[in-house]
Structure formats: C-alpha cells, structure tokens
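First, one chain by itself in structure tokens, the form predicted on its own.
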Amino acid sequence: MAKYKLEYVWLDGYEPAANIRGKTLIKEFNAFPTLDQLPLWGFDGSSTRQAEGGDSDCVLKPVAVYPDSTRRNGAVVMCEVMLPNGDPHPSNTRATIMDDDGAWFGFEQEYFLFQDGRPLGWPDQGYPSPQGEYYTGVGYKAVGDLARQIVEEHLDICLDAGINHEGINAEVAKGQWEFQIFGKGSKNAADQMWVARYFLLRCAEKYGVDVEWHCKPFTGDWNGSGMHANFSTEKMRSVGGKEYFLAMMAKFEENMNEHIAVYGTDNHMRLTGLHETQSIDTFSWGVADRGASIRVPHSFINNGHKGYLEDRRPNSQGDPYAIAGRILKTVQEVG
C-alpha cells in the first residue's frame, strides 16, 4: 500500500469567470487509483462563493483522474461541485452538457505569461516591436527564454498525465502562447483542458510568473487571446451534406447571443472585426476565413460538407464546459 496525494480540483462560484481551486486528500491504494475508488469529499463553499456561511457544505464528485508527475504518488482529480442532496450545484457547468460519445472537441487555448504586471519579454516601459515576428517564433528576441522553459515543462507534465495535447506554439503577440487539446466525447476535452490549465498555473508559480487568461489584457494593435473550439458530431462526420450544413449555420446565427453569453467575459474587447475576429454583433461563416465566426476548413467542403468546424468566437477565459454544452445544444436543434 502506498499513500497517494490526491489533488481534488474544481471550479469556484466567482463570476463572470470561475477560478480553479484545489486541495489535497491523502489515501492509501495498492496502485494508481481508478475513478471508482475515489471518494466524495466536502469543502467550505462559503469561501468560494458557492454557499452561505450558515449552510456552507458543498461536495466534490470526482469525474476524471490524471497522474501528477511533479509529486511523488501524485494525482489530479477533476471534480464536479454537488449540493449535499446530490444535485449539481448551480455553478456546475459540466452537469449541463448532454452525453454524446460521438461528439469530438478540440480546444485551442491562448494565454499570456505575465511577470510584474507585464507580459514576459516586454520592456519595463513602453512596448516591444510590433507583432509579426512572434507567431511560431524562435530565438531569444522573439520568445525569450523563461517563457519557453515554462511552456516546455508544462507540456511534459501534461503528457505524463495522459492529457491529449495536440501541440504548442508561440502566438501572435509577444509573451502570448497556445496549446491545443483534443478529446472524444462531449466532456472529455473540457475535463482535460481544465486540468491542463491547473498544471500551467502551478508550473508558473515557482518562476514567479502569472498566467493571464483574459482575452484582451491590454489595448492597442495586439491580438487578443481566444480559445477556438473545433467540433464535430457523428452525423457531421458520417452524413453531413450541404443542406445540413446550411441549416446548422442558420441555427448558429439564430442562437448568436446565447453563444456569446457563454463564450468568455469581456469578449467585446476581442471580437472587434480586427485581429482575425468577426465583430461580436455579427455572425458569419467562411471557408478558411479566420475573420469569420465559424471557419469552415477546405477539407470539410472537399469531403462533401462532412467533418469538423471551428467556432472562433470563444475566448481564452471561456469555460470549455459551457462552450461545449452550448455548441451541442445548437447542433441538436438542427435535428
């Protein structure tokens, strides 16, 4: 028997954007624990804006478990927040996603690394050279050294955990980076994304660096940060067709405001019609168009309108649970 450090991770009740919380439970197991071996665990919801002090008990329900290579016998346990009676807590966006094993999601998480209130690599005063050389950049001038160290360390931690990273790259603005995660099933990619965010936050701690998730942490001629959502369902991949695609786009346009409502706080600052975005009050789709709301890959058209689509409106601070749930709800409305 070995004592395992189980880091129970959940989303708090802060608005408009939830924070990641975590606390460690010590349990003995013969081997790395499976999900069904992990107990429910209570916490003080009054300290996370999820309960009142006079009735503060909330419950953590494990939904996924990942090895944590940074701790001896470590594991990260992604949890849903439940009420004491077993019902999902109102802040539990994961519980609102329909179960669909045929749904696939790929999230592209952009973010900035900040130190002393400024992005890594920026001068103490003023701004760096205009963006252009930083996207997928190589070399100290383009990306510095500390950022690369954090990004690579984070990637290794995630791969050790079995998180399905699809790739990483330096992004358009200096100090801005991206990683991509893919998962099959309606909740899998979102679970992995939240755990990957947790790992990144913790990895940056020891370097005295903050992760800035906000979609537009400063104004000016700089790209904001998105979390583009690539999605498909079994019907989109196997049946498809132009008529079905156009009906789907009509539903996405009809539900434009409902999507924007859950696509991340302050998205009006990012969705301006500039910097590879469509305006927040306009819906559009286009083939290979990074300035559209929905980018349609050439492969989708060439394959008889079958495959995946990319919703470019979600921003970097968006909740992948809420984003996946809203996308699937709209797709379901098409029939």
Ligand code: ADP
Contents of the next structure:
Amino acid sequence: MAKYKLEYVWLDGYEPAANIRGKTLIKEFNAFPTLDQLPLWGFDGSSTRQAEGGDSDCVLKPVAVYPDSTRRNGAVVMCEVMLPNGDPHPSNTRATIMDDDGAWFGFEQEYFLFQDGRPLGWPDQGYPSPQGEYYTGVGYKAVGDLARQIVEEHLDICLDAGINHEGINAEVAKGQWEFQIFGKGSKNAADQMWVARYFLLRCAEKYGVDVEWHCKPFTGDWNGSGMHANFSTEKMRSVGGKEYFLAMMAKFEENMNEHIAVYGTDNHMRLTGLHETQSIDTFSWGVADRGASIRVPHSFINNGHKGYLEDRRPNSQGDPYAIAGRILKTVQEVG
Ligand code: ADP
Ligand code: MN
Ligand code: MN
Ligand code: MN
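What I would like now is the form predicted in complex with adenosine-5'-diphosphate, since the data block earlier showed the form predicted on its own; can you produce it?
Starting with the chain above, the whole complex follows.
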C-alpha cells in the first residue's frame, strides 16, 4: 500500500472566465487508482463563487485521473462540480456536453508567460523588436532562456500524465507559446486541456512566472492568443459530402452569436480581421484560409468533403468544455 496525493481539480464560479482550483486528498491504494476507486469529495463553494455561506457545500465528482510526476505518488483528479442533490452545478459546463465517442477534438492552446506584469523576455519598459522572428524561433534573442525551460518541463509533465500532446511551438509574439492536444470522445480533449492548463500554472509557479490566458494582453501590432478548435464527428469523417458540409456551414452561420458567446472573454479585441483572424461580427469559411472563421483543410476537400474542420474563433481563455459542447450542438442541428 502507498499513500497517494490526489489533487482534486475543478473549475470555480468566477465570471466571465473560470479559474482552476485544487486541493489534495491523501488516500491509500495498492496501485495507481482507477476512476471508480476515487470517492466523491466536497469544498466550500462560498469561497469560489459557487454557493452562499449559509449553504456552502459543493460536491466534487471525479471524471478523469492522471499521474502527476512532479509529486511522489501524485495524481491529478479532474472533477465536475455537483450540487448536494446530485444535479450538476450551474457552473458545470462539462455536464452540458453530449456524449459522443465518435467526436474528436484537437485544441491549439496559445498563451503568454508573464513575470512582473510583462511577458518573459520583454524589456522593463517599451517593447521588444517587432514580430517576425519569434514564431518557431530559436536562440536567446528570439525566445530568451526561462521560457523554454518552463515549456519543456510542462511538456514532460503532460507526457508523464498521459496527456496526448501533439506538439509545441514558440508563437508570433515574444513570450507567447502554443501546445496542441488531441483526444477522441466528446469530453476527452477538453478534460486533458484543463489538466494541461493546471500543470502549466503549477510548473510556472516556482519560477515566479504566471500564465496570461487573456486573448489580447497587448493592443497594437502584437498577436492575440487563440485556442483553435479542430473537430470532426464520425459522420464528418466517414460520410461527409459537399451538401452536408454546406448545410453545416449554414448552421454555424445561423448560430454565430451562440458560438461567440462561449468562445472566450474579450474576443472582440482579438477577432479584428487582422493577425490571421476573421472579425467577430462576420462568419466565413475558406479553404486553407487563416483569415476565415472556419478554415477548411485542403485534405478535407480532396477527400470528398470528409475529415475535420478548424474553428479559429475560440480564444486562449475559452472553456474547452463549453466550446466542444457548442460545436457538437450545432453539428447535431444539421441532422
Ligand atoms: P495549424 O497550426 O496549422 O492550425 P496544428 O498542427 O497546430 O495546425 O493543429 C492541427 C490540429 O488538428 C491538431 O490539434 C490535431 O489534433 C487536429 N486534428 C487532426 N485531425 C483531426 C480530426 N480528424 N478530428 C479533429 N481534430 C483533428
Ligand atoms: Mn497550431
Ligand atoms: Mn498558433
Ligand atoms: Mn490552427
């Protein structure tokens, strides 16, 4: 038997963007615990904007568990927040995603690393050289030193946890980075994304560095941060067809505002029509078009309108649960 440190992690009730919270439960197991071995737990919802003080108990329901190689016998337990009567809490966006094993998502998370209120590697005052050589850049001048250390450490922690990273890269603005996560099942990639975000915050703590998730920390000629959502369903991959695709794009256009509503805070600052975005009040799709709301990969057209699509509108602070749920709802409306 060993005593495991189970970090129960959940999303709080802050608006417009939830924060990740976590607390540790110590429990003995013979081996790394499976999901069905993990008990329900609780927390004080009055301290997380999820309950009133007089009736403060919220319930944590484990939904996924990942090894945490940064702690001896550690695990991160992703949880849904439930009401004491067993219903999902209103802040529980995961509970609104329809179950669909055939739905696949790939999220591309962009973010800035910040120290003392400035992106890593920026001068104390003013700005670094204009954008151009930072994206996928190499060398101290392009990426500094501390940033890559954190990014690499985070990658290893995620791989140790079994999180399905597909890649990482330095992004267009100095101090801005990206990682991509892919998962099969309607909730899988979003679970992994929240846990990867948790690990990034934790990893940066000890360097005195914070993660800036906001989609547009700087106005002017500096890229914002997105979280492109690549998606496909069983029908998109195996049936597809031009007619189905056009019907789907019509539904996306019809539901434009409902999508934007869950695609992240302050997205009007980022979706300007510049910096590889479409403007927030226009819906468009285009083949290989990075200025469109939805980019259609060449492979999709070449395969008879089959495969995955990229919704470029979600931003870095968006909730992948709410985003996945909304996309699947619209796809389902097509029939
Ligand atoms: P880019 O930066 O050019 O948009 P990336 O390589 O960063 O491309 O991201 C492409 C994303 O598409 C990856 O996250 C990948 O997991 C995802 N993806 C690939 N195939 C599928 C699929 N069939 N269904 C859903 N997502 C997919
Ligand atoms: Mn990318
Ligand atoms: Mn990118
Ligand atoms: Mn992309």
